[in-house]
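A lone chain, given as C-alpha cells: the form predicted on its own.
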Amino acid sequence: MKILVCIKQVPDMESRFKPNGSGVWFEETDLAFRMNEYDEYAVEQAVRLKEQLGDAHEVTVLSIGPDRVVEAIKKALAMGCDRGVHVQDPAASLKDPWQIAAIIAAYARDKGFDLIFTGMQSQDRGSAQVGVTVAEDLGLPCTTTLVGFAYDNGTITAKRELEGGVKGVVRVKTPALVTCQLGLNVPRYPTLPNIMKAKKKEIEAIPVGDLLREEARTATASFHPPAKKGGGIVLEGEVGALVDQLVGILKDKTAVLR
C-alpha cells in the first residue's frame, strides 16, 4: 500500500499575531511555527496503518511552503513516515484552498496512492476545504472529520464526528482520502533514535511551478483582529450583595431585566 499524508506548518497558537504590511496575512517575523495539530493526527494514523500492514508499505509526507516547512516534514519523518516531499513555495500563505488542493492533486495524480490522509482543517486559515477538494480533483471517495479508523482488506471503516455529539460510521473502498479530527488518536512524540534516523530519510524538493497551473479563485481583501470591546466588571463581596449588584447592572445596562 502507498500512503500519502499532507501536512501544513502553521504559527504556534500561543504566538502574538498581527497583520503584516500588506494587511492580508500575519507578520511572520516573531512567530514560532509548528505542524498543524489536525495534521499530527493524520501522520499518526498513517504511521499506525503502516505498522499494521508491515514495513513493505510506504508513507510519504508532503508539505507546501517556504524552506522552514522542512522542519515539519522532518518531524513527520521522525514519527515514522518514510520519505518527504517539499513543494517549494514562498508564497503558499497567499494561495487559496483550491490552489493548494490543485498542487497536492498534481503531485499525487500519477503516483498510485491507495490512501491519502489530511487534517480536517488548518489552524491558521481554517477553510476545511483542501482535503475534500483534493479528493474531488482526483476522483476519490472521501470521508471527513474522522475520530475512529480501521482498515481491513481494502476497506476503511471510519467513525465521523457529526453535530451535537452524534457519530456516524462510513465504509469506504480504497483508493480514498480521509480527513482527521481531534480524538482520532494520540500522536506520538518522536524519540531521539527516530529523530536521528529521520536525518537520513529522503526529502524531495519540487518547485511549485512544476505542479501548479491553476489561477486563484479567491483573494483575501483584508485581515485584521476583532474590534476591541469594553472590559468586564468584576464583582466582589458577599453572595447576597453580589446578587443585588448584578440585578442592578442588568437593569441599568442591558435589556435582560426591565
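Positions refer to the first chain, counted from 1. Think of the rigid core as the biggest set of C-alphas that the two forms share within 1.5 Å after superposition. From a predicted model like this one, the values you see are computed outputs, not experimental measurements. What changes on going to the form predicted together with its partner chain:
- Core-aligned CA deviation for Gly231 between these two forms: 2 Å or greater.
- When two forms of a protein are overlaid on their rigid core, residues whose CA moves 2 Å or more are considered shifted, and Gly23 is not one of them between these two forms.
- Once both forms are fitted on their rigid core, the CA atom of Asp12 lies less than 2 Å apart between these two forms.
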Second form
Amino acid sequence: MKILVCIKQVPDMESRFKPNGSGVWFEETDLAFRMNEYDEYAVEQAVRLKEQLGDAHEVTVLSIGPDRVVEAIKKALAMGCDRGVHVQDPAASLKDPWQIAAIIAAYARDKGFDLIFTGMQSQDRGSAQVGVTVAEDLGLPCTTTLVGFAYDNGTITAKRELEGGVKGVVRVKTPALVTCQLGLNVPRYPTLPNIMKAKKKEIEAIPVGDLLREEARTATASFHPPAKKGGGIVLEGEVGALVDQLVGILKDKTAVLR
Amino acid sequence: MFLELTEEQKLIQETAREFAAAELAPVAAELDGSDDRGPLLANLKKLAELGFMGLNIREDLGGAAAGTVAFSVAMTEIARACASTAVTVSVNNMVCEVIQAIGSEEQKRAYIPKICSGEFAAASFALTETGAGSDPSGMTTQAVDDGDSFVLNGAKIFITSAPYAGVFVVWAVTDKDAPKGKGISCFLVEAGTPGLVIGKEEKKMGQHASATNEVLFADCRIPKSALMGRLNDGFRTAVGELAGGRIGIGSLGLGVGLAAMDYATKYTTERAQFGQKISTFQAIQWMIADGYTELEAARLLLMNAAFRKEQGKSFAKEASMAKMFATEAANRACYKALQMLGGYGYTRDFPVERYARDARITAIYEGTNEIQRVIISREILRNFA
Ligand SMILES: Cc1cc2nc3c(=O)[nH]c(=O)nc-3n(C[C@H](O)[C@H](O)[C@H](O)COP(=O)(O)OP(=O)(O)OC[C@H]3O[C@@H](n4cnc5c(N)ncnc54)[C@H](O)[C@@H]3O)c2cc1C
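Having seen the form predicted on its own, the form predicted together with its partner chain:
All chains and molecules follow, beginning with the one already shown.
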C-alpha cells in the first residue's frame, strides 16, 4: 500500500500576527513555525496504518513552501514516515487553495497512492478546501473531519464529526482521501534517536514550477485584525438606579431579558 | 558565523518544550511540595523513552547521538518546567557520557542502554565527600585490592538520585601514597551491592523532587571488572567529565531564569497600580531589559561552549564561563522576577519563589562558581605566563 500525507507548516498560534506590507497575509519574519496541528493527526494516523500493515508499505510526506518547511517534513519523517517530498515554493502563502490542491494533485496523479491523508484545515488560513479539492482533482472518493479510523482489506471505516456533537460512520474503499480532525488520535512525540535517524531519509525537492499549471481562482483582498471592541461599560451610582440601568441595558442590548 | 540551530536541534528543542509543558509543568509545584516521587519517576521513564537520557551517546548503545548543543537546549526546555527533573536528566547524561568516554566496551553495553531506556530510573555520580567538596582530590573513600575484587570503604555526600539510581560511578583512593589526585580510581557500583548503603536524604532549599543523599560503603565488595578506566587515573576523568556537566547545569539555570522572567513579565502586563499596568513603570521595564539581556548572553555562552565540545575543541574554560555566568544570571533573574510580583512573588501561590529556590543551587553544584572562576583565570593566566 502506498500512502501520502500532506502537511503544512504554520506559525505557532501563540504568535503575534501583524499584516505584511501588501496587506494580504501576515508578516512572517520572526515567527516560529511548526507543523499544522491537524496534519499531525494525519501523520500519526498514516504511521499507525503503516505499523498495522507492516514495513513493506510506504508513507510519503509532502509539504509545499519555502526552505523552512523541511523542518516539518523532518518531524514527520522522525514520527515514522518513510520519505519526504518538498515542493519548493517561496511564495506558497500567496497561492489559493485551488492552486495548492492542484500542485498536490499534479504530484500524486501517476504515483498510485492508495490512500491520502490531509489535515481537516490549516490553522492559519483555515479554508478546509485543499484536501477535498485534491480528491476532486484526482477523482478519488473522500471523507472529511475524521475522529476515528480503521482499515481492513481495502476498506476504510471512518468516524466523522458532524455538527452539534453528532457522529457519522462512513465506509469507503481505497483509493481514497481522508481529512483529519482533532480527536482522531494523540500524535506521538518524535523520539530523539528517530529525529537523528530521519536525517538519512530521502527528501526529494521539486520546484513548484514543475507541478503548477493552474491560475488562482480566489484572491485575498485584505488581511487585518478585527476592529478593537469598545471597552466594557462601568455603571456608577446608587444601587437602586444601577439595577434599573442594568435591566434596561440587558433588555435593549441582549437577549437575556425579553 | 551562523547562529541558528540545525533542523534536528530545533525539533529536539520543540519536543522537549512540548513534553515539558504537557507533562512536567503541571506536576512541578506538586513535586516541590510533597514527598511522593511517583510523578517524577513516571516522567523520567517517559523522557528516557523519548531519548533524553543519552543525548550525546552512540546510537548502538541506545543513545540519540544528537550532540552537546541539542543536550543544552533540551536541558533548558526541561528546566523551564521542572528543575528537579532537569538535574536528574543532566546527571544521567553525565554518567552515560563518562561510561562512554572511559568504560570498556563490556561496561558500556552493561550500563548505558539501561540508563538510556529508563530501565534504570537514574544513575549517580558519586564524587563529593564531607571533607572533599571543592577539592575532590582530598577524598578518603578507599578501594582496596583484595585478589579478585576491590573492597570499598568510606562515605559520599550530596549524591543526586541515589535512592533510585541503578548504577553509581564512584571515585575512591586506590593509592594512598601517591601525590594528590594521582591515586584515585573510578568504579561502577550497581545498586543493591551488599555494603552499598543509601544514607540520609538532605532537606534542601529547592529542587525538592530530586533526591540528594549520603552514600556509604561498608566493606562493599565489587568485582575487579568494576574498575572503569585505568587504575589511579580516575581523578583526571572526573575533572574532564565535570566540564561537560557544567554545560548541562548552566543550561538548567538558564531554563529556570527564563521561566521566572517569562512569568513575571506577563504578570506586569496584567497587574495595575496607580491606575496603570506596572509594565509601564520604567523601574519594571529596566528589570525586564536587564533580566532578558543577561539570559540571552548566558544562552550564547552556553551555545559556544556546547558547540566547541561538539566540534572536539577545548571547552573547559568556555564551559566554566557559561556555567558561572548563566547560573548567576539565572539567580539575578529569579530575584528580579520575585520583585516584579511584589508580595505575591513571596507566596507559594505563585511559582516564582520556587524558581528562586531551585535556581540557587546551580551556582554551587557541579563546581561552585568560585571554583569556575579559579578554572577560568587559570586558563587565561596560562597564556600570560
Ligand atoms: C543539591 C546538591 C546536589 C549535589 N549533587 C552531587 C552529585 O550528584 N555528585 C557529587 O559528587 N556531588 C554533588 N553535590 C556536591 C557539590 O558538587 C558540592 O557541594 C560542591 O562542589 C561544593 O562543595 P562543598 O559543598 O564541600 O563546599 P566547599 O568546598 O566547602 O566550599 C565552601 C565555600 O568555599 C569556597 N571555596 C572552596 N575552595 C575555594 C577556592 N579554592 N577558592 C575560592 N573559593 C573556594 C566555595 O566556593 C564555597 O563558597 C551536590 C550538592 C548539592 C547541594
